[in-house]
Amino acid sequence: MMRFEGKVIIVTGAGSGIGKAAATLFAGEGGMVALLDLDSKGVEETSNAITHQGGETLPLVYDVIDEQGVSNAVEQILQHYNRIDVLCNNAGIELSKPLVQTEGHEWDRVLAVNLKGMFLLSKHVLPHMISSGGGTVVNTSSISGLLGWPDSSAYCASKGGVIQLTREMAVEYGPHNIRVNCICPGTTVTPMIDRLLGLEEDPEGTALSIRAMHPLGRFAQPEEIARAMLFLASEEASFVTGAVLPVDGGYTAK
(Lines of atoms letter the chains of each structure in order from A and count residues from 1; the text may use other names and numbers.)
(Lines give C-alpha, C1' and ligand atoms only; values in the text may rest on other atoms or scores of the structure.)
Protein backbone atom coordinates (compact mmCIF):
# COMPACT_ATOMS: atom_id res chain seq x y z
CA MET A 1 0.00 0.00 0.00
CA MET A 2 1.21 3.47 -0.82
CA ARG A 3 2.19 5.53 2.24
CA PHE A 4 -0.30 8.35 1.69
CA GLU A 5 -3.27 6.51 0.21
CA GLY A 6 -6.41 8.42 1.18
CA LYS A 7 -4.45 11.18 2.95
CA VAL A 8 -4.93 14.91 2.31
CA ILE A 9 -1.72 16.91 2.12
CA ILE A 10 -1.22 20.68 1.91
CA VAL A 11 2.00 21.85 0.26
CA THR A 12 2.77 25.56 0.22
CA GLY A 13 5.17 26.93 -2.35
CA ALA A 14 3.99 24.11 -4.60
CA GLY A 15 4.50 26.03 -7.83
CA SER A 16 8.20 25.27 -8.20
CA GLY A 17 11.33 23.77 -6.69
CA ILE A 18 11.11 21.66 -3.55
CA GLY A 19 7.38 22.28 -3.12
CA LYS A 20 6.61 21.05 -6.63
CA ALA A 21 8.77 17.97 -6.10
CA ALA A 22 7.12 17.21 -2.75
CA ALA A 23 3.60 17.60 -4.14
CA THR A 24 4.46 15.28 -7.01
CA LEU A 25 5.91 12.60 -4.71
CA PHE A 26 2.99 12.80 -2.26
CA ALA A 27 0.54 12.35 -5.13
CA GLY A 28 2.61 9.48 -6.49
CA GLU A 29 2.14 7.70 -3.15
CA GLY A 30 -1.62 8.06 -3.21
CA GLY A 31 -2.04 11.42 -1.51
CA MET A 32 -4.62 14.05 -2.45
CA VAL A 33 -2.59 17.23 -2.60
CA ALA A 34 -3.76 20.80 -2.07
CA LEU A 35 -1.30 23.04 -3.90
CA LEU A 36 -0.84 26.55 -2.46
CA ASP A 37 1.25 29.22 -4.13
CA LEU A 38 1.06 32.88 -5.08
CA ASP A 39 2.27 31.94 -8.57
CA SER A 40 -0.86 30.93 -10.47
CA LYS A 41 1.10 29.69 -13.48
CA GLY A 42 3.37 27.54 -11.31
CA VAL A 43 0.42 26.03 -9.43
CA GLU A 44 -1.31 25.22 -12.71
CA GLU A 45 1.81 23.59 -14.13
CA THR A 46 2.32 21.47 -10.99
CA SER A 47 -1.33 20.45 -10.97
CA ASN A 48 -1.31 19.54 -14.66
CA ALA A 49 1.85 17.48 -14.28
CA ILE A 50 0.39 15.52 -11.35
CA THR A 51 -3.03 14.93 -12.89
CA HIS A 52 -1.37 13.82 -16.12
CA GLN A 53 0.21 11.03 -14.06
CA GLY A 54 -3.15 10.10 -12.54
CA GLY A 55 -2.79 12.01 -9.29
CA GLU A 56 -5.36 14.23 -7.59
CA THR A 57 -4.80 17.89 -6.73
CA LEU A 58 -6.64 20.97 -5.57
CA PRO A 59 -4.74 24.00 -6.96
CA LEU A 60 -5.19 27.18 -4.92
CA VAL A 61 -3.63 30.61 -5.44
CA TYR A 62 -3.12 32.40 -2.14
CA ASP A 63 -0.52 34.51 -0.36
CA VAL A 64 0.64 32.75 2.82
CA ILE A 65 0.96 36.07 4.68
CA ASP A 66 -2.70 37.01 4.08
CA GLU A 67 -4.49 35.54 7.10
CA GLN A 68 -7.96 35.84 5.62
CA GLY A 69 -6.72 34.21 2.44
CA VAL A 70 -5.11 31.40 4.42
CA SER A 71 -8.32 30.86 6.36
CA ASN A 72 -10.29 30.76 3.12
CA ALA A 73 -7.86 28.28 1.57
CA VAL A 74 -8.11 25.93 4.55
CA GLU A 75 -11.90 26.09 4.39
CA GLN A 76 -11.83 25.30 0.67
CA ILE A 77 -9.66 22.27 1.32
CA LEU A 78 -11.96 21.05 4.08
CA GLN A 79 -15.03 21.55 1.91
CA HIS A 80 -13.38 19.61 -0.90
CA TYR A 81 -11.77 16.78 1.09
CA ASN A 82 -13.30 17.04 4.59
CA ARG A 83 -9.94 16.44 6.25
CA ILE A 84 -6.28 17.51 6.44
CA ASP A 85 -3.64 14.95 7.39
CA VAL A 86 -0.34 16.57 6.48
CA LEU A 87 0.80 20.19 6.29
CA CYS A 88 4.06 20.97 4.50
CA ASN A 89 5.00 24.57 5.24
CA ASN A 90 7.43 25.10 2.41
CA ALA A 91 6.80 28.56 0.88
CA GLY A 92 9.79 30.86 1.13
CA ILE A 93 11.69 33.74 -0.44
CA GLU A 94 15.31 34.84 -0.42
CA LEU A 95 17.16 38.13 0.01
CA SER A 96 20.86 38.58 -0.68
CA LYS A 97 21.98 41.84 0.97
CA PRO A 98 24.38 42.92 3.70
CA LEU A 99 22.56 43.65 6.94
CA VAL A 100 23.36 47.38 6.88
CA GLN A 101 21.94 47.69 3.36
CA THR A 102 18.76 45.77 4.10
CA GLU A 103 15.68 47.98 4.14
CA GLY A 104 13.12 47.55 6.87
CA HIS A 105 10.39 46.58 4.43
CA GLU A 106 12.69 43.94 2.90
CA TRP A 107 13.40 42.43 6.30
CA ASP A 108 9.69 42.43 7.10
CA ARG A 109 8.79 40.72 3.82
CA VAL A 110 11.32 37.88 4.28
CA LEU A 111 10.27 37.26 7.88
CA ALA A 112 6.60 37.41 6.89
CA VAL A 113 6.78 34.88 4.06
CA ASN A 114 9.34 32.53 5.60
CA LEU A 115 8.09 32.52 9.20
CA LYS A 116 4.75 34.25 9.64
CA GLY A 117 3.32 32.25 6.74
CA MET A 118 4.11 29.02 8.60
CA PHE A 119 2.50 30.40 11.74
CA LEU A 120 -0.68 31.34 9.85
CA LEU A 121 -1.07 28.02 8.02
CA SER A 122 -0.41 26.13 11.25
CA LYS A 123 -2.82 28.31 13.21
CA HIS A 124 -5.67 27.51 10.83
CA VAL A 125 -4.83 23.84 10.16
CA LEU A 126 -3.96 22.57 13.64
CA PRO A 127 -7.48 22.85 15.12
CA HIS A 128 -8.76 20.51 12.41
CA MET A 129 -5.94 18.05 13.03
CA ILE A 130 -6.75 18.12 16.74
CA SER A 131 -10.43 17.45 16.13
CA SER A 132 -9.64 14.57 13.77
CA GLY A 133 -7.24 12.89 16.18
CA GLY A 134 -3.84 13.93 14.86
CA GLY A 135 -1.67 14.77 11.89
CA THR A 136 1.82 15.73 10.82
CA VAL A 137 3.52 19.00 9.97
CA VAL A 138 6.80 19.35 8.08
CA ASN A 139 8.42 22.77 7.96
CA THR A 140 11.14 23.77 5.51
CA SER A 141 14.02 25.59 7.16
CA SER A 142 17.55 25.70 5.70
CA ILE A 143 21.17 25.17 6.60
CA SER A 144 21.06 28.98 6.85
CA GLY A 145 18.93 28.46 9.95
CA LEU A 146 21.77 26.47 11.50
CA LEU A 147 24.80 28.41 10.24
CA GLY A 148 25.64 31.98 9.34
CA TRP A 149 25.81 32.96 5.67
CA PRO A 150 27.13 36.32 4.43
CA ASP A 151 24.63 38.85 3.08
CA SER A 152 21.69 36.82 4.38
CA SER A 153 20.70 38.33 7.72
CA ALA A 154 16.94 38.33 7.07
CA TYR A 155 16.97 34.89 5.49
CA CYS A 156 19.10 33.34 8.26
CA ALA A 157 16.94 34.93 10.96
CA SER A 158 13.74 33.67 9.35
CA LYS A 159 15.03 30.14 8.90
CA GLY A 160 16.39 30.02 12.44
CA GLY A 161 12.93 31.06 13.57
CA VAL A 162 11.43 28.14 11.64
CA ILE A 163 13.57 25.72 13.65
CA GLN A 164 12.42 27.14 16.97
CA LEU A 165 8.79 27.32 15.84
CA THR A 166 9.05 23.64 14.88
CA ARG A 167 10.35 22.68 18.31
CA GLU A 168 7.69 24.71 20.10
CA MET A 169 4.89 23.20 18.01
CA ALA A 170 6.21 19.69 18.60
CA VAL A 171 6.12 20.19 22.36
CA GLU A 172 2.75 21.95 22.40
CA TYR A 173 0.87 19.64 20.06
CA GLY A 174 2.49 16.27 20.70
CA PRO A 175 -0.23 15.50 23.30
CA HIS A 176 -2.75 15.88 20.46
CA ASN A 177 -0.99 13.20 18.38
CA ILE A 178 0.45 15.82 16.04
CA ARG A 179 4.07 15.42 15.02
CA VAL A 180 6.03 18.49 13.87
CA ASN A 181 9.48 18.32 12.27
CA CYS A 182 11.59 20.38 9.93
CA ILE A 183 14.17 19.84 7.24
CA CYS A 184 17.22 21.99 6.58
CA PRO A 185 18.13 21.65 2.91
CA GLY A 186 21.56 22.39 1.56
CA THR A 187 21.96 24.17 -1.74
CA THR A 188 19.33 22.78 -4.09
CA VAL A 189 18.73 23.19 -7.81
CA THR A 190 15.70 25.49 -7.69
CA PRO A 191 14.66 28.84 -9.19
CA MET A 192 15.76 30.43 -5.91
CA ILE A 193 19.39 29.37 -6.27
CA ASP A 194 19.30 30.31 -9.95
CA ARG A 195 18.23 33.84 -8.97
CA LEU A 196 20.92 34.12 -6.31
CA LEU A 197 23.67 32.89 -8.61
CA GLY A 198 22.47 35.33 -11.25
CA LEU A 199 23.41 38.18 -8.91
CA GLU A 200 27.07 37.10 -8.88
CA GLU A 201 29.75 38.51 -11.18
CA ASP A 202 30.87 34.97 -11.94
CA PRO A 203 27.82 32.68 -11.50
CA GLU A 204 29.61 29.53 -12.71
CA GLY A 205 32.62 30.10 -10.50
CA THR A 206 30.40 30.82 -7.50
CA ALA A 207 28.41 27.65 -8.17
CA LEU A 208 31.62 25.61 -8.28
CA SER A 209 32.84 27.04 -4.98
CA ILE A 210 29.47 26.38 -3.26
CA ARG A 211 29.39 22.82 -4.56
CA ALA A 212 32.84 22.29 -3.08
CA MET A 213 31.52 23.33 0.34
CA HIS A 214 29.27 20.25 0.36
CA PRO A 215 31.23 17.05 1.11
CA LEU A 216 29.21 15.24 -1.57
CA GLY A 217 30.51 17.84 -4.01
CA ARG A 218 27.22 18.80 -5.68
CA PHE A 219 23.88 20.53 -5.27
CA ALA A 220 20.78 18.59 -4.27
CA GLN A 221 17.95 17.87 -6.66
CA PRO A 222 14.52 18.99 -5.37
CA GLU A 223 13.31 15.38 -5.26
CA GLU A 224 16.12 14.46 -2.85
CA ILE A 225 14.91 17.07 -0.38
CA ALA A 226 11.27 16.13 -0.93
CA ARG A 227 11.93 12.49 -0.07
CA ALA A 228 13.03 13.58 3.40
CA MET A 229 9.78 15.52 3.75
CA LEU A 230 7.78 12.42 2.84
CA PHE A 231 9.68 10.33 5.37
CA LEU A 232 8.95 12.76 8.20
CA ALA A 233 5.29 12.97 7.19
CA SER A 234 4.90 9.19 6.99
CA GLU A 235 4.22 6.53 9.61
CA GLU A 236 7.83 5.42 9.18
CA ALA A 237 8.66 8.42 11.37
CA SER A 238 5.87 7.73 13.87
CA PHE A 239 8.08 8.43 16.91
CA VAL A 240 9.91 11.40 15.40
CA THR A 241 8.83 14.89 16.44
CA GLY A 242 10.70 18.12 17.09
CA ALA A 243 13.50 16.90 14.83
CA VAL A 244 15.69 19.21 12.77
CA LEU A 245 16.97 17.17 9.84
CA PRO A 246 19.80 18.55 7.67
CA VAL A 247 19.48 17.29 4.10
CA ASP A 248 22.62 19.01 2.98
CA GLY A 249 25.18 16.67 1.40
CA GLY A 250 27.23 16.86 4.61
CA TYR A 251 27.55 20.66 4.70
CA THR A 252 26.76 21.03 8.41
CA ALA A 253 28.93 18.03 9.35
CA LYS A 254 32.12 19.99 8.71
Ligand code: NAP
Contents of the next structure:
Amino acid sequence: MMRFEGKVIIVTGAGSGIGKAAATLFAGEGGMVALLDLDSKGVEETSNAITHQGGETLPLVYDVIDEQGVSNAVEQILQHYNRIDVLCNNAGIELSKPLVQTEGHEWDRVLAVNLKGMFLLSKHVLPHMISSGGGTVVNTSSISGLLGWPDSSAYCASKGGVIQLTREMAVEYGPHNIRVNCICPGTTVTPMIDRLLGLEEDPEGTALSIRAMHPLGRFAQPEEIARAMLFLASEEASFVTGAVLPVDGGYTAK
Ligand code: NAP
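Could the form predicted in complex with the named molecule be shown next, to go alongside the form predicted alone?
Time for the whole complex; same chain goes first.
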Protein backbone atom coordinates (compact mmCIF):
# COMPACT_ATOMS: atom_id res chain seq x y z
CA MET A 1 0.00 0.00 0.00
CA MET A 2 1.40 3.40 -0.94
CA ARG A 3 1.50 5.95 1.89
CA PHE A 4 -0.89 8.47 0.30
CA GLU A 5 -3.26 6.17 -1.60
CA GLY A 6 -6.71 7.82 -1.66
CA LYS A 7 -5.46 10.96 0.12
CA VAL A 8 -6.00 14.50 -1.16
CA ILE A 9 -3.04 16.80 -0.72
CA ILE A 10 -2.72 20.55 -1.35
CA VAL A 11 0.77 21.83 -2.14
CA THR A 12 1.24 25.59 -2.48
CA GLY A 13 4.19 26.81 -4.51
CA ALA A 14 3.88 23.56 -6.48
CA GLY A 15 5.05 25.17 -9.71
CA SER A 16 8.72 25.22 -8.76
CA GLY A 17 11.51 23.94 -6.55
CA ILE A 18 10.60 22.23 -3.27
CA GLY A 19 6.83 22.38 -3.88
CA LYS A 20 7.20 20.76 -7.28
CA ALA A 21 9.33 17.98 -5.78
CA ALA A 22 6.84 17.41 -2.96
CA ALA A 23 3.85 17.30 -5.33
CA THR A 24 5.67 14.78 -7.52
CA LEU A 25 6.57 12.53 -4.57
CA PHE A 26 3.03 12.69 -3.08
CA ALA A 27 1.56 11.72 -6.45
CA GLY A 28 4.13 8.93 -6.81
CA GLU A 29 2.83 7.49 -3.52
CA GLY A 30 -0.77 7.44 -4.68
CA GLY A 31 -1.89 10.92 -3.56
CA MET A 32 -4.27 13.16 -5.50
CA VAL A 33 -2.49 16.49 -5.52
CA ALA A 34 -4.01 19.96 -5.83
CA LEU A 35 -1.20 22.13 -7.19
CA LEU A 36 -1.56 25.76 -6.19
CA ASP A 37 0.77 28.46 -7.47
CA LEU A 38 0.82 31.98 -8.91
CA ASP A 39 2.91 30.80 -11.82
CA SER A 40 0.54 29.22 -14.38
CA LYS A 41 3.40 27.89 -16.52
CA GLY A 42 5.07 26.26 -13.51
CA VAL A 43 1.80 24.65 -12.38
CA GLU A 44 1.18 23.33 -15.87
CA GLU A 45 4.70 21.88 -16.08
CA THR A 46 4.38 20.16 -12.70
CA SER A 47 0.95 18.83 -13.61
CA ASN A 48 2.14 17.52 -16.98
CA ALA A 49 5.17 15.81 -15.43
CA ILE A 50 3.01 14.08 -12.80
CA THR A 51 0.27 13.10 -15.25
CA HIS A 52 2.93 11.71 -17.57
CA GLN A 53 3.96 9.33 -14.76
CA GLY A 54 0.35 8.24 -14.25
CA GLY A 55 -0.32 10.54 -11.26
CA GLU A 56 -3.41 12.59 -10.45
CA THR A 57 -3.41 16.39 -10.13
CA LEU A 58 -5.70 19.39 -10.01
CA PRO A 59 -3.73 22.43 -11.23
CA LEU A 60 -4.88 25.74 -9.74
CA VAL A 61 -3.50 29.23 -10.34
CA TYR A 62 -4.11 31.40 -7.30
CA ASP A 63 -2.30 33.90 -5.12
CA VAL A 64 -2.03 32.65 -1.52
CA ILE A 65 -2.59 36.17 -0.19
CA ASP A 66 -5.93 36.65 -1.99
CA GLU A 67 -8.49 35.41 0.56
CA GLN A 68 -11.36 35.18 -1.93
CA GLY A 69 -9.09 33.28 -4.33
CA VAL A 70 -7.98 30.91 -1.56
CA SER A 71 -11.61 30.28 -0.61
CA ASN A 72 -12.50 29.59 -4.28
CA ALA A 73 -9.52 27.23 -4.64
CA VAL A 74 -10.56 25.23 -1.57
CA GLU A 75 -14.14 24.99 -2.92
CA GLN A 76 -12.81 23.78 -6.29
CA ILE A 77 -10.70 21.11 -4.57
CA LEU A 78 -13.68 19.93 -2.51
CA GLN A 79 -15.93 19.82 -5.57
CA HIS A 80 -13.31 17.77 -7.41
CA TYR A 81 -12.12 15.40 -4.66
CA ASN A 82 -14.68 15.84 -1.86
CA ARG A 83 -12.04 15.87 0.90
CA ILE A 84 -8.67 17.34 1.97
CA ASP A 85 -6.24 15.24 4.01
CA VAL A 86 -2.93 17.12 3.82
CA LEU A 87 -2.08 20.81 3.45
CA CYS A 88 1.51 21.73 2.57
CA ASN A 89 1.88 25.46 3.06
CA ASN A 90 5.05 25.89 1.06
CA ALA A 91 4.79 28.96 -1.23
CA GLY A 92 7.30 31.61 -0.30
CA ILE A 93 9.37 34.50 -1.61
CA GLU A 94 12.72 35.91 -0.61
CA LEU A 95 14.07 39.44 -0.30
CA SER A 96 17.77 40.16 -0.05
CA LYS A 97 18.26 43.69 1.29
CA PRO A 98 19.71 45.37 4.36
CA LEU A 99 16.95 46.26 6.83
CA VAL A 100 17.53 50.02 6.46
CA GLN A 101 17.05 49.81 2.69
CA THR A 102 13.92 47.64 2.85
CA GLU A 103 10.81 49.52 1.76
CA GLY A 104 7.63 49.13 3.80
CA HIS A 105 5.77 47.59 0.87
CA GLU A 106 8.58 45.03 0.36
CA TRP A 107 8.41 44.02 4.03
CA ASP A 108 4.61 43.75 3.78
CA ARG A 109 4.77 41.56 0.66
CA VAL A 110 7.28 39.09 2.17
CA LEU A 111 5.31 38.81 5.42
CA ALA A 112 2.06 38.44 3.46
CA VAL A 113 3.19 35.67 1.11
CA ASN A 114 5.33 33.75 3.62
CA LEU A 115 3.08 34.02 6.68
CA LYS A 116 -0.39 35.39 5.94
CA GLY A 117 -0.72 33.00 3.01
CA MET A 118 -0.32 30.07 5.43
CA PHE A 119 -2.91 31.57 7.74
CA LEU A 120 -5.41 32.00 4.88
CA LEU A 121 -4.97 28.47 3.48
CA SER A 122 -5.21 27.04 7.00
CA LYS A 123 -8.28 29.14 7.82
CA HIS A 124 -10.15 27.79 4.78
CA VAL A 125 -8.91 24.18 4.91
CA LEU A 126 -9.04 23.34 8.63
CA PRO A 127 -12.86 23.42 8.95
CA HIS A 128 -13.04 20.63 6.35
CA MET A 129 -10.37 18.58 8.11
CA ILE A 130 -12.26 19.03 11.39
CA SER A 131 -15.54 17.88 9.89
CA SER A 132 -13.90 14.85 8.25
CA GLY A 133 -12.19 13.74 11.47
CA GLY A 134 -8.63 15.02 11.05
CA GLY A 135 -5.71 15.78 8.77
CA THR A 136 -2.14 17.03 8.70
CA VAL A 137 -0.46 20.33 7.86
CA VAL A 138 3.19 20.80 6.95
CA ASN A 139 4.49 24.37 6.84
CA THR A 140 7.75 25.36 5.17
CA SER A 141 9.89 27.59 7.36
CA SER A 142 13.68 27.86 6.90
CA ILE A 143 16.99 27.85 8.74
CA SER A 144 16.36 31.62 8.53
CA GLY A 145 13.47 31.07 10.94
CA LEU A 146 15.91 29.64 13.48
CA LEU A 147 19.02 31.78 13.00
CA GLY A 148 19.86 35.24 11.72
CA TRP A 149 21.06 35.71 8.14
CA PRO A 150 22.27 39.13 6.94
CA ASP A 151 20.14 41.20 4.53
CA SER A 152 17.05 39.10 5.32
CA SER A 153 15.07 40.96 7.98
CA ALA A 154 11.64 40.44 6.37
CA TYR A 155 12.42 36.86 5.34
CA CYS A 156 13.83 35.87 8.77
CA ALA A 157 10.89 37.51 10.56
CA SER A 158 8.38 35.73 8.30
CA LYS A 159 10.03 32.33 8.75
CA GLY A 160 10.28 32.77 12.52
CA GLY A 161 6.56 33.54 12.41
CA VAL A 162 5.93 30.29 10.52
CA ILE A 163 7.50 28.33 13.40
CA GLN A 164 5.27 30.00 15.99
CA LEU A 165 2.18 29.68 13.78
CA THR A 166 2.97 25.96 13.50
CA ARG A 167 3.16 25.54 17.26
CA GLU A 168 -0.03 27.54 17.81
CA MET A 169 -1.94 25.48 15.24
CA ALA A 170 -0.65 22.21 16.69
CA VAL A 171 -1.93 23.17 20.13
CA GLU A 172 -5.26 24.57 18.89
CA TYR A 173 -6.13 21.74 16.48
CA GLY A 174 -4.52 18.69 18.11
CA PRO A 175 -7.85 17.98 19.85
CA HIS A 176 -9.42 17.72 16.37
CA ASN A 177 -6.89 15.05 15.33
CA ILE A 178 -5.01 17.53 13.13
CA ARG A 179 -1.22 17.40 13.29
CA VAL A 180 0.74 20.52 12.34
CA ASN A 181 4.52 20.51 11.83
CA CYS A 182 7.11 22.54 10.01
CA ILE A 183 10.37 21.94 8.23
CA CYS A 184 13.36 24.27 8.18
CA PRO A 185 15.28 23.60 4.98
CA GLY A 186 18.90 24.54 4.55
CA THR A 187 20.06 25.92 1.23
CA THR A 188 18.36 23.96 -1.53
CA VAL A 189 18.99 23.97 -5.27
CA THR A 190 15.86 25.73 -6.60
CA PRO A 191 15.11 28.77 -8.79
CA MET A 192 14.85 30.82 -5.56
CA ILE A 193 18.49 30.17 -4.73
CA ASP A 194 19.57 30.67 -8.34
CA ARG A 195 17.93 34.11 -8.20
CA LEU A 196 19.62 35.01 -4.91
CA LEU A 197 23.06 33.85 -6.06
CA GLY A 198 22.52 35.77 -9.29
CA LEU A 199 22.43 39.00 -7.26
CA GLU A 200 25.96 38.38 -5.93
CA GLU A 201 29.11 39.86 -7.50
CA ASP A 202 30.72 36.42 -7.36
CA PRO A 203 27.91 33.80 -7.48
CA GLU A 204 30.28 30.81 -7.58
CA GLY A 205 32.40 32.07 -4.68
CA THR A 206 29.27 32.83 -2.63
CA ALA A 207 27.85 29.38 -3.41
CA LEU A 208 31.11 27.78 -2.26
CA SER A 209 31.10 29.65 1.04
CA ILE A 210 27.42 28.87 1.73
CA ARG A 211 28.00 25.18 0.94
CA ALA A 212 30.83 25.21 3.48
CA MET A 213 28.44 26.50 6.17
CA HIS A 214 26.51 23.22 5.90
CA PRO A 215 28.47 20.44 7.65
CA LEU A 216 27.49 18.05 4.85
CA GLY A 217 29.38 20.44 2.56
CA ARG A 218 26.72 20.78 -0.13
CA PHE A 219 23.28 22.19 -0.94
CA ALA A 220 20.15 20.01 -0.67
CA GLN A 221 18.28 18.73 -3.66
CA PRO A 222 14.55 19.66 -3.53
CA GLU A 223 13.59 15.98 -3.19
CA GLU A 224 15.63 15.69 0.03
CA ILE A 225 13.46 18.42 1.57
CA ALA A 226 10.27 17.01 0.08
CA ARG A 227 10.92 13.57 1.61
CA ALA A 228 10.86 15.14 5.08
CA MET A 229 7.54 16.82 4.20
CA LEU A 230 6.11 13.45 3.19
CA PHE A 231 7.32 11.85 6.42
CA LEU A 232 5.61 14.53 8.54
CA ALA A 233 2.41 14.23 6.48
CA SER A 234 2.37 10.44 6.69
CA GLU A 235 1.06 7.99 9.29
CA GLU A 236 4.71 7.24 10.19
CA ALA A 237 4.61 10.58 12.03
CA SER A 238 1.28 9.81 13.74
CA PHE A 239 2.44 11.14 17.16
CA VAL A 240 4.48 14.07 15.81
CA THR A 241 2.86 17.49 16.09
CA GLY A 242 4.19 20.98 16.78
CA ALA A 243 7.63 19.80 15.64
CA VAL A 244 10.18 22.07 14.01
CA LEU A 245 12.39 19.85 11.87
CA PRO A 246 15.64 21.21 10.44
CA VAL A 247 16.41 19.54 7.12
CA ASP A 248 19.62 21.44 6.72
CA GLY A 249 22.70 19.26 6.31
CA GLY A 250 23.66 20.12 9.89
CA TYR A 251 23.62 23.91 9.41
CA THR A 252 21.84 24.61 12.70
CA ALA A 253 23.74 21.95 14.64
CA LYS A 254 26.83 24.18 14.85
P1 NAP B 1 10.80 28.70 -5.67
O2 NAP B 1 11.56 27.77 -6.54
O3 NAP B 1 10.87 30.16 -5.93
O4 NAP B 1 9.26 28.22 -5.66
C5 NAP B 1 8.29 28.94 -4.95
C6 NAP B 1 6.99 28.90 -5.74
O7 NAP B 1 6.00 29.63 -4.98
C8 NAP B 1 7.10 29.59 -7.10
O9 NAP B 1 6.47 28.84 -8.11
C10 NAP B 1 6.38 30.90 -6.85
O11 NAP B 1 5.79 31.46 -8.02
C12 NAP B 1 5.30 30.47 -5.88
N13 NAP B 1 4.72 31.62 -5.22
C14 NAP B 1 5.35 32.75 -4.82
N15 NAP B 1 4.47 33.60 -4.31
C16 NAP B 1 3.25 33.02 -4.39
C17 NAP B 1 1.96 33.43 -4.03
N18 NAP B 1 1.71 34.65 -3.51
N19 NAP B 1 0.92 32.58 -4.25
C20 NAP B 1 1.13 31.36 -4.81
N21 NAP B 1 2.35 30.94 -5.18
C22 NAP B 1 3.41 31.75 -4.97
O23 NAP B 1 11.24 28.52 -4.15
P24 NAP B 1 11.70 27.22 -3.31
O25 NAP B 1 13.14 27.36 -3.08
O26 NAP B 1 11.14 25.98 -3.86
O27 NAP B 1 10.99 27.59 -1.93
C28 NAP B 1 9.85 26.88 -1.43
C29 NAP B 1 9.73 27.22 0.04
O30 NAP B 1 10.91 26.77 0.71
C31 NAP B 1 9.61 28.70 0.34
O32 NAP B 1 8.71 28.91 1.40
C33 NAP B 1 11.02 29.08 0.75
O34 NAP B 1 11.05 30.22 1.59
C35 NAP B 1 11.44 27.83 1.49
N36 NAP B 1 12.89 27.64 1.62
C37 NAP B 1 13.67 27.53 0.52
C38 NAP B 1 15.04 27.34 0.70
C39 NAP B 1 15.99 27.22 -0.47
O40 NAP B 1 17.21 27.22 -0.24
N41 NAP B 1 15.52 27.07 -1.71
C42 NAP B 1 15.59 27.25 2.00
C43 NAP B 1 14.74 27.36 3.09
C44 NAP B 1 13.38 27.53 2.89
P45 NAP B 1 6.64 32.62 -8.79
O46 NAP B 1 7.84 31.94 -9.34
O47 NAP B 1 5.66 33.12 -9.82
O48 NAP B 1 6.97 33.64 -7.73
